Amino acid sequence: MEHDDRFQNVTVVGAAGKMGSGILLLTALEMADQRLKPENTDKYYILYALDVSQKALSGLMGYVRSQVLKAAEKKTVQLRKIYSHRRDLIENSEIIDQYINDVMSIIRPVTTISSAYESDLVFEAASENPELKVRILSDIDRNNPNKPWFFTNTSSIPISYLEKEAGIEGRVLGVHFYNPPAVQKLVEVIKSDKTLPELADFASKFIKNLRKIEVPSNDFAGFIGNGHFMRDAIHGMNVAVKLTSEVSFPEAVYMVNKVSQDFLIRPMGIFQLIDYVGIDVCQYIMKVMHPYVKDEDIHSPLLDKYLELGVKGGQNSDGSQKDGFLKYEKGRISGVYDPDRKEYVPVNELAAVCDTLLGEPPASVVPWKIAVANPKKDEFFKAYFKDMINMDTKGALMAKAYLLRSKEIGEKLVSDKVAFSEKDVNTVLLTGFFHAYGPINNYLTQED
């Protein structure tokens, strides 16, 4: 079956979710582009958007339409060539409207899994639950005579486990889009020992067509992205707990978050990143990883404690941030949760004391947005961290320990053969997490 033919009947499972909606959008655009090729005009393309909630699916269609409009506006020149045979389409607005109609006409919102029983390709974007994913994959495969190929968006579950338990060995591939899929450039691709070569080749072509960056990971729980992030998060939380021998817990969280963002020049502090992903999601990923990791404890009692208190983080349906370790007002951090008092302590009650205890970062420090746009980033960070090497303020000492631990985590992913190379680890953190520099670097071991 050719690449174009595999895209004639596709299902996205969990289409109305945070990840599924983006995957559906990207798939719809790819299918429409295939359909509009002159050699494919007589072929019939259908994309099932499968989810349990009809209300959520209704909202999904509005989201997809608005995003297709944006995509069409960006490639009007290309669309003019595609529709050059249509003499009735003259104005750009007419061409854009036609493209939107062509994309939307492919999508069928459905709530019954039987819709996937004729698909040749199935994207599974259900929640990160091994049993749920196995149940979905096995149900579709058992009732689908076409021996479909499966893409699973799992961020941590071994592909070998899913394919064995679902009875689809060789026909499932880990295709881990990062959030949000429509924006993020990174796609982690995970093969098992039995993955069909033609399935992996198909995925690579699809990812290339989407103009995204493919990074391979070996089939080990957590893969590269969460393999690094979960350990990085555990380090940050452990540092905060240790700091409570000197300061209050809210002060400790504030200090670790500030160091991991401002001193390390990252887009988010570690506690803000945990909140963004979701405290419950992080705990679940750690539970998935834990049985497979023999030489370290992938677990955080602090996450358990916060969930027992009902503090989860994550996003609201409109994309705004829910309160977690930190409180957010209009997108800004305004407080830190005190689990003993069960309330948020305003940042303005913490900042003065904590900032004094931390001290200042090197004078050459700049915000992440400026650093990431610097065409000579490597030279900048070499100079910045060289300035930090001989500093002994609490903030500098914490930052240096954090940077070395991040490097150690990255190097271990390579030595444990989770990642194929140091470059792959750095690419995942640079592209998937928007870091300005990779964790595997020599910034703190420079010679004069």
The other form holds:
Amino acid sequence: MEHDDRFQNVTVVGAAGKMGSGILLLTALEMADQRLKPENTDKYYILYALDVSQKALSGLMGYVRSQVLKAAEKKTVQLRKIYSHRRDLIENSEIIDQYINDVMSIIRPVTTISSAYESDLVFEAASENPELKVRILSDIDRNNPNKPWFFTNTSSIPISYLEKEAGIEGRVLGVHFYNPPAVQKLVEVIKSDKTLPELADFASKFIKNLRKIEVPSNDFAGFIGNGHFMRDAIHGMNVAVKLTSEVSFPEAVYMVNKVSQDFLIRPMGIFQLIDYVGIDVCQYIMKVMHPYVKDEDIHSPLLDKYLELGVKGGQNSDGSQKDGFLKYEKGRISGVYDPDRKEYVPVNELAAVCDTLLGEPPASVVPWKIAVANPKKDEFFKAYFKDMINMDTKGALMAKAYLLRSKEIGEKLVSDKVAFSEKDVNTVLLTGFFHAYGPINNYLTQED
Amino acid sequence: MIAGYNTISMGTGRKEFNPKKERPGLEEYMKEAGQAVLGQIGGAANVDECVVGNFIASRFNKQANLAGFFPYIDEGLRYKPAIRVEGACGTGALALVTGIRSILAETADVALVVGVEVQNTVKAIYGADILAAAGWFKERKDGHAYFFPGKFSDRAGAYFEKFGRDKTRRAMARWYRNAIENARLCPTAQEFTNRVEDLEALGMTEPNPKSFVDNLNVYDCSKVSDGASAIAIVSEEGLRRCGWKKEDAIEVMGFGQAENDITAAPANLTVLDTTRAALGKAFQQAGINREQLATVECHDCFTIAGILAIEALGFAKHGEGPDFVLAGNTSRTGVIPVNTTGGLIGWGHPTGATGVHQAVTIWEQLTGRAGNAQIEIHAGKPFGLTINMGGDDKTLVCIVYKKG
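Same protein, different condition: the form predicted alone was shown, now please give the form predicted together with its partner chain.
The complete assembly is shown below, putting the previous chain first.
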């Protein structure tokens, strides 16, 4: 079966979810591109958007349409060539409309899993629950006569576990998109020992067509992305807990978040990132990773505590941020949760004291947005962290410890053979987490 | 001509521009520019006739019958004759010659001319559809997504092939630099606050045919702009009526109009032959030659169009326009200062207003009103020239001016 043919009947499971909707969109665009090739005009292309919620599915269709419009507006130059034979489509607007219709006509929103029984390719993007994923994969495979291929978007569950439990040896590949898939460039690809090479080749071509960056990871729980993120998060939470000998808990959270964002020049502070991913999701990922990591305790009592208190983070269906460790108003941090008082302390009540305690970052500091756009980023960060080396303000000391821990985590991913190279670790953090510099660097050990 | 006025050229580049927020419409721009002129000439009572130049509000703004906005500018204009004219990007100067002809025909002593366009109502990819109307619609299907950039990209490609890509691209980058440096001196310019240090390096950005056209980058292109310009065209009687002195006015010494077949491909992609024809007429009527020009406002809708216009003017031989530009001759201190407030690339290109904006700039320069953008005007070279072009060298108006 050729690349184009495998794309003729596809199902995305969990299509209305945060990750599923993006994967559905990207798959729909790829399938439409295949369908619009002159040699494929007489073929049918079907993409089942499978989800349990009718309501979510109708929201999904609106989302996909708006995103296809954006994609079409960006590639109108190519679309005019693709539709050059359609003499009735003259203006850009007519061509864009036709393309949207062509993409949307491929998608079938469905709530019954039996639709997937005729697909040749199944993208699984259900929630990060090993039992649920196994149940879905094995059910589809038992009832599908085509020996379908399965791409799973798991961010932490070993592929070998899924293939063994679901009885789909060789036909499953980890294809881990980052949130939101339509925007994020990174795709982690994970093979088990048995995964057929054709699956990886197919995925590579697909990822390349989407103009995304493929980074291979070994089949080890958490892979590279969460392998780094979870440990980084645990470090941040530990530092905050330790700080409570000096300051209140909300103050500690504020300070660690500030250091990990402003001092380290990252797109988000660590607590904001945990909220973004979801406290529940982070806990779930740690649970999945825990049994596989022998020399470290991948677990956070703090996350357990927050979830018991009903504080979950994550995002609303419109993409806005739910409150978690931090409270958000119009996308800005406005408060910090106090688990003892069970309420948010306004940021302006604690910022002044905490900022004084932390002191200033090096004078050369710039916001992440500016740093990431700097064409000479490496030189900038070398100079910036060099300025930090001899500083002994609380903020600088915390930042340096954080940076070293992040590097240590990265190096361990390589020595544990989760990542194939240091470069892969850096690429994941640069492209999947939008960091402006890779964690494996020598910024703090530079000589004069 | 007297009492010129330009609104800000609004669009990307201006700090106050936010595509997501509601912005002034056609009527607000017309009102701002129109009232500013009326305020300088003693009010609407002094006006005999009104002309508005607008390319295609019918699509950008779903609005036609723009002459009806004159009484909205000022109640005193009610029941006065008014007309709207159109000639794509050459609209503004067509509006001017419409007014000039009324003065010459002695049917008016004071004509109020406004040019206006509001283009940021749609994204650029749809704006390209609308602006394509400046060409022949039957060519649209096989044209580029960005139709007009595609046309001038083809001209640039032909020029590269004939005379060398390297020097031409460098000259285009220099053109861009001159435009932005001049725009930085004019507060109404769209690129007024541009702070890029190495403009020529930016201008040398390699074109990306996948997302845009083969031979041009976005810096080679004029801006997508909202704006209006207005000026009063007066007879000697009109001048007195409005209470203006001759030396504060500019006199139209001659104008040349030329039209070419919109359905015909250019005979030679590396030559603007219609521009050349219109220039010949304007120089002949004015009885001057190019050596007597103090400054030129030329229609640099694309950098390559600017270079071709320099050749059409005869400042450089065919194929040597890039060398002329690279030698600094078109900069504000060069042999012939061109587009002293940034032109279409630096100041902006509210299509239907551009021709009027050019006249206002010449009026400011020749009467010493150009502020920080003022150039020196020598007694031996007292003339100003505008070149306004509609479509791909199809609808041309060139006007020669001198201080009154």
